[in-house]
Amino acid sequence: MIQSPTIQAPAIQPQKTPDVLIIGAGVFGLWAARHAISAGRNVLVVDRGQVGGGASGGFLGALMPHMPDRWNAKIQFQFEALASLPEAVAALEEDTGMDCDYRRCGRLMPIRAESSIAEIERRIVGARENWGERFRLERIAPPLADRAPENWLNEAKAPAGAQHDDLSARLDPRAYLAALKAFVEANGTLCEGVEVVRLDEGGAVLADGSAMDAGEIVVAAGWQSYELLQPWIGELASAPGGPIGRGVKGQAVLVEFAHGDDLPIVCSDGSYIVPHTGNRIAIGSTARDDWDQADAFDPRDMGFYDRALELVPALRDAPIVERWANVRPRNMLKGIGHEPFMGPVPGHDWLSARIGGYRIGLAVGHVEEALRR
């Protein structure tokens, strides 16, 4: 989904102040009204364009752990936002009637070299230690057609086998956005193309001039949250008198290729192969520091999609249907670094943010707070 261009709308009239106010309807967002209607309160969600309009409206949906050999807090936390995703996604299927095209597929990376099996042995240790008993890291020595599916990762480029985890998912993010969407609609007021320009105490100014108040604001707007935050949290950047964060380009695209479902996601060198219901693969992505406009795809920047080839050579014929491009949020706070800040903004008990880790958003978007540090 691309952002659409802001729409300098009315002034919103709500027949009361809300509760919370939340700006960006992305995953984040839509999951910080979830929580907060569920608690009982009034919400109003504004989104400057339409609902995942941003980094969220992509099609990759890929759900990976980190490496469970180097076990820390902030992998302790995306650890556990992946293991209890499954029942927050069916808790909303149930709720909306809606299919999020969740599937735990599980992952397979190629290994080059016999060097690195002593690496992967040491991660199938950490598995054991920190995965505990529901989920498994494995090394599959070659031949892989004996368990991978066959064709689905060239073996020339896996000479020493690979590693197979099953607690990486993927999931449609458009699905999952539509069904978070829904919720909010028939339980809260949902208001796209309305823009907020400056955070006062307690209160939002619209790009119209308009003011609002409300009794708790929560930014979710990826990217485009720092400009509105940085005057509240500025002290918290990582260099003092810095940026809190940057915007980060990323690109995929979308081939049609005939598939049963039950294809792991294959992945290498920055290169994500994600299978999809209705023989749609995903392959993305790119980070670029460097970007002129958000949702513009360059045809140049396309060394992923050749390393996929690579990869997965069946997928050579297959067409592509879709490009997408868009930026994502890249934090850069002091004691947080590009982790996602998920809680109160220090000092003004008015203000929280959701902002996503560094392309772990849709892995941890449910989770009500990140951890405390």
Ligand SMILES: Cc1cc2nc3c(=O)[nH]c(=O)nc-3n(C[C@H](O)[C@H](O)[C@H](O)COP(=O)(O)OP(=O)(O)OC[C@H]3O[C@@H](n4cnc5c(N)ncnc54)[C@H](O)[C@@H]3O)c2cc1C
Given for the second form:
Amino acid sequence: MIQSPTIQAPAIQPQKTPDVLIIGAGVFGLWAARHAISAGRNVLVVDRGQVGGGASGGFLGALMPHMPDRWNAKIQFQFEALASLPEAVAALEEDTGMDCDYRRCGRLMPIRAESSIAEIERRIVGARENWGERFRLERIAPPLADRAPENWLNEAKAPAGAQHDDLSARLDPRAYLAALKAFVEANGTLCEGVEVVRLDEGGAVLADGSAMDAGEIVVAAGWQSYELLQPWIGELASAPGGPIGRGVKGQAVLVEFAHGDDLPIVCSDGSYIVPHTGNRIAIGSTARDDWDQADAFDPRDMGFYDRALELVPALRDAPIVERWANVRPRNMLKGIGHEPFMGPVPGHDWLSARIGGYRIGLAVGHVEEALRR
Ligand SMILES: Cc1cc2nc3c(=O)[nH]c(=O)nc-3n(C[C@H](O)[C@H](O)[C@H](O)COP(=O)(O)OP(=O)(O)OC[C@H]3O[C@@H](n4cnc5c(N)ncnc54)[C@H](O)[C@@H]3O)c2cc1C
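Follow the form predicted on its own with the form predicted in complex with the named molecule, if you could.
Every component of the complex follows; first up is the chain already shown.
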């Protein structure tokens, strides 16, 4: 977690009612704060735990596009987010003097059978049409060693070659959060250890029973947003009368492996291998609906890691230096599906939400505009 002195609830006595109260200090809440501050507004961010205590505080940091062949508004939204992220990160780094470790490292995906090549060809055409000149998707025919870094992707797992794109990127989520936190602390107010238990019209009720008014409230509490928002946007649930979202637990490991930080992400079958600086490689991840404890790592649930070692056998001797688990939001909203929900809550002009997408949170948290439904 990003360490800082914890400010307890009684210490919150803002000089005046904040223009914007933001509930949750993950990537989505901190970016909401950065945008509101940049617009000249008085901002208070509260988090029940600490910055980095939620889904944003892991180490995977993969930023990967959806496939470009079946294009639609959601894929366009994510593409524009990915394409605009380097500029947003650079501006944040300039404002704070902190490095977020962003790199457009690209992504390799093994092609297991000749029969998949036609699909890859469609993706290549889709990328040319929808990604434009700046980014490229291609097929690397075997032998991979001619084009892909030697000993990185196991040739035996890629008998029909590999798909490579140069749009995928990675950043260090913790360094990113630390920079956002520094910006918000320097220009607004951030209070950790403060939980909101309920929303009232134009205000929030805290765990200590006190009430707080705000000009506008932004709910950015990750998967825990659903409980706060259900009374206000229940009618937007994909299934009438159903929940507006749920928390899906995931876990990942970080290994130590010497490399020159010129490797691409490898991904296949739900396993992601993401190179980071400092001779670290992140490997993820699982997805479980049935879970009890949000941040408890389950050593029995290591199928993703075993598959990763088959994809990249060079990692077999790499020691695990950290294990991490947390819960990501999975929206279940009409017209939004699992994509991020970012924008005003219909019928309540004091209330808006910014809730991460299931797989694409870190790549879109900086976007100011909502996905149009
Ligand atoms: C194992 C795993 C791997 C992942 N890998 C990737 C990846 O490689 N790339 C990617 O883009 N995305 C990835 N994701 C998804 C991504 O992490 C999320 O989409 C994103 O971090 C969500 O950010 P958030 O700000 O919405 O939520 P969070 O980061 O969870 O932040 C919510 C914050 O709200 C606070 N909070 C909750 N309730 C309250 C309350 N009542 N009052 C006050 N504060 C409250 C919490 O303490 C928390 O700090 C992964 C997720 C997991 C679990």
